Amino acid sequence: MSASAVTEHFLAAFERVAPLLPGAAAPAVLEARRVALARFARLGMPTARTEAWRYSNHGNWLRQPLDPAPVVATTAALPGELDPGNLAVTDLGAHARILFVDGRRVDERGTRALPPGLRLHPLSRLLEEDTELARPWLATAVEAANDGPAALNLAFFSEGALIEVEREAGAVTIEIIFLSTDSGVGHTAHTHLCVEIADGAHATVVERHVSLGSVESAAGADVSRQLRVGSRARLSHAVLQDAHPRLYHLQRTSARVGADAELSLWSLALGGNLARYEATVDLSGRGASVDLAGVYALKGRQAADHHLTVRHLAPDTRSQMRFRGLLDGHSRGAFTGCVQVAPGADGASARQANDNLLLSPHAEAVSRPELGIETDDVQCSHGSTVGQQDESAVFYLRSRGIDEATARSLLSSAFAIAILRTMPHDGARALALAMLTLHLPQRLALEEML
């Protein structure tokens, strides 16, 4: 399908679809979709001749649009055979837990009461009766969308959730889960999610991407994310993400960090078709920072693609980004890691690092790291690396009674778990690991490297 044929798709699907989606009654809501839209119709899908796209462009995709999947109701009780319980391997100690099943959020049965400070509104339903509260939100990331896949979720959201945290529920964690199902073939579930900590505050928040059933056919899931970190707060912020072969997933992070506030972006990419995680990130206050890290690891044909950009806006700010990449088959990873200090950000040091081991002669690895500096007194570094298995390593665990393939698993846990074993949070942590373990050959070698 032709640039011009996928956009008369997606504009002919948003005049179905318009009446049913949330916010459809309220005139600047309906307003805000149209501006999102019309974004999409001067952008169009991106294309292998976009520059920050060119290493996202994997197979026909693009050019095979998957329509947004269908608006139903976001109340409907769990299904017993979706019981998040069921996919849980380690206990996160969660305050709160949000589900979406394809976009759809569900209702869980027996959810406890959450502690004061901590609310969770339903994205939908905040559309429908406050849309005061979700309008400067919705504007904001109207105004922010630089792409057509961005302008398309603002476009066609049917749900999400607004995350507020205050100084006076302590340090909360919540677990988000998204479950993809036979249900959402053929199809793009677009969620949307707001978070803000208020100063002072402190939370932790898990998104889970997890698939169910065998998928015989591409589907889509597409996760926008705004975050606002105020003066003095923390938020750990982890994406663990184990979807099915054949599913697009696309999530896009833009956070907003305070005063002498720490925000900590996880990612950790192992299913998927191609798995894209953007972030952009801008220290507005002096003294804040974030640290970005993660790990992906590939086999078969997969590819993942990470694009982040951090502008430092403010004096004696500081960034870090910490990325491992393990890649098998004919799979392709590529980084790119945009550092931008502006005038006036005296003080500011950023530090990036993207390391890649290839564990097959036909794997691929793309770093790509930039840095735009428009003041003198700064610190900042970039380094990358692109090799194999040491093989002298190898040799010697073998000479230790260690066969072959449990001596490149032990390699190659040590390589990413690196990385993993940084994650402040215990929960998060132990599950990064047991989701990791199951990509790897030799599932034993990880049960004491932490």
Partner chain sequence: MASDNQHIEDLVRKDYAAGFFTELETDTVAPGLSEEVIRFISAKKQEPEWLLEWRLAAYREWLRMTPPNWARVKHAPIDFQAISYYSAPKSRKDAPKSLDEVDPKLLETYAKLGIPLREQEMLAGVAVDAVFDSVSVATTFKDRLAKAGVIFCSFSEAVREYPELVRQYLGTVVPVGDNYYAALNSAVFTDGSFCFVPKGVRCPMELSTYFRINAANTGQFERTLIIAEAGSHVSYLEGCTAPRRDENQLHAAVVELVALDDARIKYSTVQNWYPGDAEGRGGIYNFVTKRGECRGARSSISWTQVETGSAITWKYPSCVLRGDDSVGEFYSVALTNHRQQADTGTKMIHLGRNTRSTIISKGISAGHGQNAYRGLVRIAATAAGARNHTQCDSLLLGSRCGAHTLPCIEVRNPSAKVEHEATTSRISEDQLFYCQSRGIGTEDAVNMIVNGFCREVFRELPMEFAVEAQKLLGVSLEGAVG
Second form
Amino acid sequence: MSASAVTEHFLAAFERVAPLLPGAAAPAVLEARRVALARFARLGMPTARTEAWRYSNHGNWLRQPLDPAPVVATTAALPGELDPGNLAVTDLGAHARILFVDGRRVDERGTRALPPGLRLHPLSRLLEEDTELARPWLATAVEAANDGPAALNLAFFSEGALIEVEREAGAVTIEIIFLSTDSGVGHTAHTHLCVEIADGAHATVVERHVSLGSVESAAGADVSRQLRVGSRARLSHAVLQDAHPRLYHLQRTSARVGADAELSLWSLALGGNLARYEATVDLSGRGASVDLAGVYALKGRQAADHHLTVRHLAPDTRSQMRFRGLLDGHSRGAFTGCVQVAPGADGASARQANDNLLLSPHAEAVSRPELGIETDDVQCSHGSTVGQQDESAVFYLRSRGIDEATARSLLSSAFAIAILRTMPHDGARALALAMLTLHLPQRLALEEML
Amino acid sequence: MLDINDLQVCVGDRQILRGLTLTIGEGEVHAIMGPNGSGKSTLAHVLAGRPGYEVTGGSIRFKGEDLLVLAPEERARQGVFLAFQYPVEVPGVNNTYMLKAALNAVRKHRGEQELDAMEFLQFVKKRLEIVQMNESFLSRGVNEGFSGGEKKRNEILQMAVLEPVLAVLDETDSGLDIDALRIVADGVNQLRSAARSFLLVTHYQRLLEYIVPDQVHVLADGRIVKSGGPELALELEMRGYDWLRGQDAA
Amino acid sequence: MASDNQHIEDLVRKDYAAGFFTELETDTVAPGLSEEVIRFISAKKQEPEWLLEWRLAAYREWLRMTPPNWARVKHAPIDFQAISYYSAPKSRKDAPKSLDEVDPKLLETYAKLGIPLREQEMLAGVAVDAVFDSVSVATTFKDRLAKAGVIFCSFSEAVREYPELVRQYLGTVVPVGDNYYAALNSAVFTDGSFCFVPKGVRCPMELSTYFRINAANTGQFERTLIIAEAGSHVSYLEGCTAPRRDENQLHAAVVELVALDDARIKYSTVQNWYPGDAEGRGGIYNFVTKRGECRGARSSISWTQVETGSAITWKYPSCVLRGDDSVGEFYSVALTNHRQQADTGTKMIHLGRNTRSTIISKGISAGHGQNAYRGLVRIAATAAGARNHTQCDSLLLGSRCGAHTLPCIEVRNPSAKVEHEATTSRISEDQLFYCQSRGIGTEDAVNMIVNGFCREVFRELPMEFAVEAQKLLGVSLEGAVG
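Can you now output the form predicted in complex with its partner chain? The one shown was the form predicted on its own.
To see the whole picture, the full complex is given below, headed by that same chain.
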């Protein structure tokens, strides 16, 4: 399809599904969706020449984007074989668990009672019943939708959640599972998450994006998130993704971090056909800090494209980016990390590191670590490397009797684990390491390695 | 046990070893001394099978078998151990994990039962004493952030764990202060046995005060130019390597 | 919008009033660009038919293109129809009669840089009737070069005397449609330098445009072509440290370098065009395309630049490393003060096996200056064993300036090794205090520290240039600290 045909297609699709979308009867909701749609009509889908999407031009996605998933009853019953208990390789000890199957929310049986100060609102219900609570989130989402896909998410999302954490809840863990199944093929499931961590509150959100069974055709998952971290609050957010290889997996996160608050954002990208992870973090309060870290380990014809922007908007803010890529087969891993220090954000410090190992003659690594500094009282640095395994380390291990394949596998996992081992949440860390182990060609006893 | 005959080795376009011949019997300790660039470290690396060192002539037989056809890991499993001059940092790989993987690979080769985690820990604790290391070493990444002395002690610990038949120590004394040198030398002396041979590669005589060799060889321009007893090292120390310039193999 | 329309209407009216172009006085065309103007330029220069066709092809490409908008520079749209694309050597009558008529600020700068009076006159464009010393100097040089077999002449002369060489290489490194400004240059360039170093010859001296400074005004669209045949060496110096008087705001030069087997080209630039005043009025737009191709095995091309002038600098001296074992280097100091903007960097395109490149970039921002490093390191699948190391540092003086680092690394070969490091910081209070406690004034201390920051680049410059470049930084930084 041509770019204009793609645009027309989605405009028509919207008219068809709009009456069925949650909140269709609420003028404020419909208005937000229409504004987003108009934004999309103006911006269109990115093309191969759109700078920010150059390395996301993968498969047919840009030329033949998938239709939004049909809107059906928002709450589906959970099929027996999908019992979340069966999914839990590792028990995260979560205080709450939300399950989405192909973008639809599934009610779980046996969910524990929520601790006081932790509130979960299904977004579909909020749009229908509590528009006032949803409205400010919609407003900021509209504001943040600065490209076609972001606008599409807002126009079409039919499900999601609003998570509110008060200080009295204590340190809570919320687990969100996104499951892709065969019944999602041919469509893109749009979901939207809103997370509000009140002043002084402390939460961990772990998202697991996985697949059930083998999926033979292309499907899409598109998640937008808004994270607000209040003063002195702490949020650790991790996306652990090992989806089926036909999935176009798109995510965008916008976060605002208040004074003396700490945000950590993690991305483990193992699966999918295309895995795109965007994050824009505003350090808006004095002393705010963010730690962005991740690993992409790809093979076959997979592509991963990370776009991270941190804006230092207040004095004494700190940011750190640490991303590593393990690229095998015909895969491509791209990293764009952008640190901006605004005028007046004195005392900012920023560090950025992106390291890649190319494991195959057909793999490709792209690294773009960018700094944009508008004041002089800063300490910023970045480093990027693309290379291969250290042959002297391979020899060293072999000279101790370890065979070459194991030695190489060991070094690859060590390269990735060096990042993952610093994940703050014990359960999330164990889960991330388990997922990585399953993914690597030689399954090593990682617990012992650590 | 080790028979090196007329060994010729090139690195890139440069010939480093030019007909080196050396025989080490069971339980013997030999020292190879020589000025910088004489080929000492090359010999150590060739014995361990480092890629990039091309053997263009001669032979190395270990326990009667051709050593050169073996991959580095196969040599290790047969009992050849190289203590590196510059032990490699392997960030993220835990010391215990590597030691256990290495030991079990060797044990498997010998047809012995592999050790589980508990058994291994018992086993390794005793070896730690040999190099006066405490258990915290085990939980660190391999050589990651180790001081020079710690790295060398870690090499000796690995040797103690793997119990090689032939241990090649490549300038193990370099960069060590006197205390560390003593610990390393004591470790080596404890591991001396009738079934284990050593080849000490060193620039200085200092190490040989602590580990007394059976034979000393002087390497120059890729060949052994003089051999003798421990007294040869002292003589070298006094007269310098220039003394041997121009002399033919003794 | 209304003003845009008005502007277009004005243009249309102007065309009607003046026709497509008019010959004013003797040899100057009226402002405006068209095929006729290009035919006029080509005819004036008595060019062969193929070169006219080449220019016209470039012009047609240009018409289809839009000005680049990706660089971090801001300026009002350039009215390309307001530029006069040909003028014969400036008549003496408009030039200042003596240094007394020259802007005293300029003279002050010359004095600080220690430039001899004679050269000051030349640089300021004073009409000097006497045969200038440099002419005879240049003649001596020409003899020596001719003896070695090196061709070094103006581009026009090369087109007349060595048309086959020009035809063989022109546009092979920077194709006519490469980018907007290169296309414009290809269509309308008036002169420049040509250098050909034959097989096995080591050029006996540093070549410099300085030698022919008294030659005809090369104008704002300069074209340079340097060819180093197998086994030859050449070092080329461009520009000089003194600010030169110039009335053209837009400069869009193209430089092409070709290095064959084992050849080495070293190209050094000191760029100090008028930067505009402290409020950002005036100043040169320096939009340059520079690219070298290491076509032969083991060849090397090295770019060194010290960019302190111009209101806007937009240039990315690049290397295409096609030959196996070829080497590309880029050493850059870019300083922006007051309202200056620089968007500069390099591209290293690794195609051959075991190709190596080094990038060292030092950006200094002061006042309201904006400084961007933009780089691309691309390792193609064919470039087994390729290596790149990039070090990219920014220094900020004052809280109203900006430093931007925008590198891109693309690697498609698993045996390649690419490392990029960058830092951004200000001069540390400790360093300043240390210098001050040794009796060094603030301004001198800043100069010392800034020069230290740039030393890795300065040491790549020919010695006499390096000394001048250091002085130049000091002069350019005046008023930046206080």
